[in-house]
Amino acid sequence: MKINHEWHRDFFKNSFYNPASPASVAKAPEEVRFLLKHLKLKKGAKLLDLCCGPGRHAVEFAKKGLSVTGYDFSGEYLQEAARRAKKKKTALRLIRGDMRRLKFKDEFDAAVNLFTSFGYFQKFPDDLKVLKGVARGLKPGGRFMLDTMNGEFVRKNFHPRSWAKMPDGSYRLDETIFKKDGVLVAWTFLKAGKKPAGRLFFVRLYSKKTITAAMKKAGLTPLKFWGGFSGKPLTDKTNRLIALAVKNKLH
C-alpha cells in the first residue's frame, strides 16, 4: 500500500468518513467533564480545540461557559460544527487550517486533541511542529490534553484484516500493516447497492515514553496519564492514551 503524504485533504469528508455518529456524539458530555475535571478550568477560560472535527466536544466546553476556539483542515466538518453550535445555542471561533501551522500565541488557558487526531504525518519533525504550535498557543502554565490511540495496545493486539458493522447497516473492511513507527489502514466502506468506497490513513503510534519525549521537546511537561475517559490507569491492555502535560512556564 502507497499512501499520499497529505492523505488528510480527501480523507476527512462527509461523503466518505464523519467522526461525530450518534454514538460519538452521546460520549461527549462524559469525555468532556473528565477533561474538564483535569484541566481545571474556570468560567470564561479560553480554549483550544485542535482538530475539533464537527465540534461534538467544543460545543460541550462552550455549554460550560468556555471560550472556545475549533480549529480543524476540513471545511465540512467546520460548517457542521457551526450548525452544531447554533442549535444548541452556543458559539464558537471556528478557524480553518493545518496543524503544523498554528499561529496563536500564548492565548490559551487549555488545548485539547481528541479521538486520534494527531500523529498523521508520516515524519515525526511535522508531528513536532505540533506539539510546538500547542505549546506556544498556550498561555505559560496552560495545560494541554491529547486524546490518541496507545501504541503498546496497537502491538500487542494486531490484526492485519478485521471487519466491523456501522451503524447504518454497512460494513467496514480494516487491512492494516505496520511501517517503522506507525500504521498504514485501508478502510473500505461496503453497502448494498452502492459501489464500495475505499481510502488509506497513517497514524503513527505513541507509548507514554515516545510521547514524553515529544512533548518535552516541544516545551510541554507531561503531568498524568490514563487509559480511558473512566480514569483507568494507562497499561499496554488499554486501547487509548490520554496525556495531561503543561507547558513549561519559562518556555
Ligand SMILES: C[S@@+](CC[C@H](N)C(=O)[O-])C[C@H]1O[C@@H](n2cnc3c(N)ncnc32)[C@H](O)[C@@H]1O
The other form holds:
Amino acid sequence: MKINHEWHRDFFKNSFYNPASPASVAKAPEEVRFLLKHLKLKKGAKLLDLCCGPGRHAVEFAKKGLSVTGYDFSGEYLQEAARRAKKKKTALRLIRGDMRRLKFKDEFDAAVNLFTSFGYFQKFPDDLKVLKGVARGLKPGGRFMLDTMNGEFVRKNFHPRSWAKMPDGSYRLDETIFKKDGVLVAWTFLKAGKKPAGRLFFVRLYSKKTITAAMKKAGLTPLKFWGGFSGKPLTDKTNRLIALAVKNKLH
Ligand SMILES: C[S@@+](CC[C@H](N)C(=O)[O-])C[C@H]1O[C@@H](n2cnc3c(N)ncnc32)[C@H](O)[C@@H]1O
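Okay, that's the form predicted alone, but what's the structure of the form predicted together with the ligand?
Shown next: the complete complex, the earlier chain at its head.
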C-alpha cells in the first residue's frame, strides 16, 4: 500500500467520511462536559478547537458561553459547522487552514484536538509543528486536551483485516499494516448497488511516554491522562488516550 503524504486533502469529504454521524453528535455534549471540567474555563474564555470538523464539539462549547475558534482544513466540514452553529443559535469563528501552519500567538485560554485528529503526518517533525503551534497559540498557563487512539492498545489488538457494519446496513472493510511508528489503514466502503469507495490514511501511534516527550519538546507539560471520556484511567486496555497538558509559563 502506498499513501499520498497529503492524504487528508481528499479523505475528509462528506461523500467519503462524515465524523458527525448521529451517534458521534449525540456523544459530544457529554464529552464537552468532561473537557470543561478539566480545562477549568470561565465564561467568555477563548478556546481553539483544532481540527473542529463539522463542529459538533465547537457548538457545545459555544453554548456554554465560550468564545470558540474552530480551525480545520476541510471547507466542507467548516460549512457544516457554520450551519450547525446557526441552528443552535451560537456563534463560531471558523478558520480554514493546515494544522501545521497555526499563526496564533498567546491568544487562547485553552485548546482541544479531538477524535483522533492528530498523528496524520508521516514525518514526526510535522506532528511537532502542530504541537508547537498549539503551544504558541495558548496564553502562558493555558491548557490543551488531546484525544487520540491509544497506541499501546492498537499494537496489542492488531487485526490486519476486519469488517465494520455501518448504521445504514452497508459494510466497511478495514485493512491495516504497521509502518514505522504508525498504522497505514485502507478503508473500503461497500454498499449494494454502488461502486466500492476506498481511501488510505496514516496515524502515528502515541503512547503515554511518546506523547509526553513530544509535548515537552513543544513547550507543553502533561498534567494528567485518561483512557476515555468516562474518566477511566489510561491502561493498555483502553482504546483512547486523552492527555491534558499546560503551556509552560516561560515558553
Ligand atoms: C476525525 S476528524 C475529527 C473532527 C472533529 N474533531 C470531530 O470530533 O468531529 C479529523 C479532522 O481533522 C481535519 N484535518 C485533517 N488534516 C488536517 C490538516 N492538515 N489541517 C487541519 N485540519 C485537518 C479534518 O478535516 C477533520 O475535520
